[in-house]
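Presented below, as structure tokens, is a lone chain in the form predicted alone.
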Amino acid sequence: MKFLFLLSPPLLAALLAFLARPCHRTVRWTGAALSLVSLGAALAFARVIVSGGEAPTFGPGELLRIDGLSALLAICVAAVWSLAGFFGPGMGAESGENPAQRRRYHVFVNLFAFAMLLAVSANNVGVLWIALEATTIFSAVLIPLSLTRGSVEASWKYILLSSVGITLAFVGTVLAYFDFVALSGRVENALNWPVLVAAAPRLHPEVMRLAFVFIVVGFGTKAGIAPMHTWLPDAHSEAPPALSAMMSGVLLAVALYAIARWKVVADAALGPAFSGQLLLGLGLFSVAVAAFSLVIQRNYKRMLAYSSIEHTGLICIGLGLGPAGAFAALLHLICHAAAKSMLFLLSGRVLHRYGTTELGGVSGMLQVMPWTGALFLTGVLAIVGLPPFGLFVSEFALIRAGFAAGRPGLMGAVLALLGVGFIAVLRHANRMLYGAFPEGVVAGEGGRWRLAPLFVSVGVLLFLGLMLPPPIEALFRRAAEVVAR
């Protein structure tokens, strides 16, 4: 039942948007009411993993089966999708879409919550894939929701790298389960994780090696690890604020999700040497390439994108420094889709009031919009990795677990990157908060209430940067041991 409770409600919002003609405000709030039933089964689901009980499964062969990572990924899946529904068009006055638009976008992005929820609950490699691809399938539509010439090649440039990314994952997974046929034979529910996992061990160190490197530059892709993150800054700067703050915080953590999944295979294979070098390069790489980004950016909604490519490098160094490491990655995914998806959300208000995304027109805004301005300034100063927030506690969590793991070198690389791309965001920040507002742009906060659900937001990142309460530890614990076992 709790099942149905985590998965229905996308579909059945989904549903209702795509029948109401038109897709009256009444649609609309009952859709964003239906995400807080799939947060309360994920919560619900990771009660039953805190408490010590066995990992939840349904349907023929197992096919969804939540352990401690994926209820960990359904309460941020679900939470992002809450907030972004209250926030997406149609939702406010400020919003300037037309109906057919409105009624778009409350079917796809309903559609987009949908598959990411199917993607952390399935149990089935196969089932995942899929899933992953349809993500791509219903954000790419949303993208050019206002048609621009920019969002168009944006969406176009999401689709085509994020097809050659899931493509090679495919290829990936097709070399590790015939290898797995090739030594097993036909076994029950071979493409499920638990069998997989057991029968890493036997596989061909070769196979599984090259299978790895496809899975990871695959769904890499996906997550904008770098060099394939190219499409990342154009869709997240064209897409409409709601559904970049859906992609930069959870999009990118399911795919990373995924990644994690094959690790525990690959480790079981090959020992944790191997994917933990290829996750550490890439990590490093990632943040390096962001880190020179952000300091040249003039586009704020870029920042952001760029931001988050640094923030997906570190969590793919958490996932290769072991346990610790781990426990760091996955607290630091949760405090980033927190602080990520708010700023996002926010940048929405921001284009309305200033009419650009250019970081160049933008100051003033704490005088202009000083509730707006506020929430921005402090999910700027959780990303860039300032205490007491959550993401301070994970950034200094991994550091610590980079040098017991013996890597002084890299952590120092880590932590001179983090310098650089700490100074670009702040500087720009200043830039957008402080200052003569431009003529034309009219002071005055409106829909002040809309802002209290991104008071949820500060307080997990205040909650996760100030304690960590035994049930949650318990259940970041939990998630960690099934990365690095």
Contents of the next structure:
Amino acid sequence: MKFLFLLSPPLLAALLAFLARPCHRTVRWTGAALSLVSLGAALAFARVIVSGGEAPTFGPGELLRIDGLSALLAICVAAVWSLAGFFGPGMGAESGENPAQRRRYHVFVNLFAFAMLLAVSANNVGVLWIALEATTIFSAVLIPLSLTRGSVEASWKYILLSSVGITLAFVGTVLAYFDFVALSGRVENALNWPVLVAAAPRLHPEVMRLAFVFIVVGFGTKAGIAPMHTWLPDAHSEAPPALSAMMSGVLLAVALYAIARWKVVADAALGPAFSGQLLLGLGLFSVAVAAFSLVIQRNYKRMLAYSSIEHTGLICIGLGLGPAGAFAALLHLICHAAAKSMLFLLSGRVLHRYGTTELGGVSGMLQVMPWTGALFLTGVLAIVGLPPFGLFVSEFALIRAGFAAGRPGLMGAVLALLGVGFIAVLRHANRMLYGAFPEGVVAGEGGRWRLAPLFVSVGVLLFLGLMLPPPIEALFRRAAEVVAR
Amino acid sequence: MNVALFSQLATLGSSVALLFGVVLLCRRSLRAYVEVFRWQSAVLAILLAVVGAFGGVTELYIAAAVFFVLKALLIPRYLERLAQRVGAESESQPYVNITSSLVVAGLLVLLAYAVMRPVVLASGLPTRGGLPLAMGVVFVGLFVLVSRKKALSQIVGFLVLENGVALLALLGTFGIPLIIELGVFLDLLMGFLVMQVFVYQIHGTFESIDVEQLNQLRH
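Given the form predicted alone above, I would also like to look at the protein as it appears in the form predicted together with its partner chain.
Up next: the whole complex, starting with the chain shown before.
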């Protein structure tokens, strides 16, 4: 029953947006209200998990299953979808989209949310793959919502690279399944996680190693792990702001979720050393690429996109560091989703007021839009990892896990690179927030009440930064247990 | 069933599929690209049915039929129509010229053999001889995708890559469960339709389907 409440709202919302003609405000508000139903279902799942219950399953062949990790991700996806819905798609009457574009937006954004929720609740590696491939299609359709040279270019690169990536992940899935079939023969539900994990210790290590490399490269392309990240700054910066928020906040998280799941199988077959080395290496490389790209940014939406690559890298490093690192990585993932989705939603307001995405064209934001500016500042302070926000705690825990795992050299490098990113982002944000505003820009907040939903994000960031009450900590622990034991 | 014959047929089919992949590299016109893809898909559809017959997996007949209709009939027809509408600019100057492309293809097949060694060793299947060839198709498809400049050639490269993966799944596991297979086909079809819309958009915005012009976004 709970599964129905989790997965049917986005489908209903998409159907409604498809049928309602003309597409007006009711569609948007109903969609946003429906997202709360999914969020409620996800929270209900989390309650079952925290109180020590068995992971619920559903459907023929236990097609769906929600354990601690799935519940955490489902909450994250539903919450950001909800936020994007309530904050407004960043394309109301003011941004001049026509009704057809608005309908297209609402149909596909809800399908996009559905695909992500399905991906995190799928028990079957095949269904997970299909859902992730579907996320590419649904989001790619929305990037060129208003046709410009930039958005067409971004969407073409996005769909081509992501499709290739996801196909390589399928090669990995096939190889792992091949390994399974070669040893155990054809078994009922062989593609389900628990069956796969149980069989993993007997798999051929050589084949599993090959499969895992394909999987990390494949899903890593979607997660924006360097060097497969090249599509990400283009797509995230050209997409409509609400879609950017979802892509950066949760799509990366869902792709990382797939890697984390497969890591469990690989670790059972190979021991944690192999996947650990691979993830630490790629993670460090991503952080490095992102840090130096942040320095040379001239476009604030691309700056936010590169910051996402940096955080993806940190999460990979966390996943490679064993149980303590996995806990830190998951905390980081959730806090990043809260902070980055807020920043991308705000970037839509900045773009609307200043009419440019160039950093050089934006200044004096705190004077022009005091509330938007203040929230933007909060978000920036959060993503660079300053206290009292959640990302400070998770980065601290990550570094500590690294030292505890006996990798001081790696952690030193990570700290230095974080320092580079820190200075770069603060310098850019400084220029945007202070100083005199350019001529022709009208001061005044306008639609201040629309910012209200974002205070939920600020609340989450502060809350996770200041305390971790037992039930929430229990959920993170249950989720981390799934990833690393 | 005759295992030796099965094994030979599987290897033969995979070799022919790889051969079509390599032929792609020495063609220039988009029409030829589509034609080669059509033939490769037809070979794979037959191979699906062959494995179904020898392996005793009746589900594979359905998969073979779907595969044939989708990849040997529908998608090539769409591609041809697309080429007509946007004007079939031929691949006159790919990033890598034809001679070098063929050399690279040879190296890629060697790489495929190296990569798939552990898999072949771990396998007792009569179809194992075709596994490195399937990986070769994957690599060649990837190479077409990165070395060709026209958006349509890139789509064909991607479709060849997909063919390689389908072949790998077929030979390695005698077909993944049908429901997953159908989901994959559906995704593929949707992905293809979206790509096709994007080609129109690229053509409309840039008045060409040369992806070299897609260079507005930097850093």
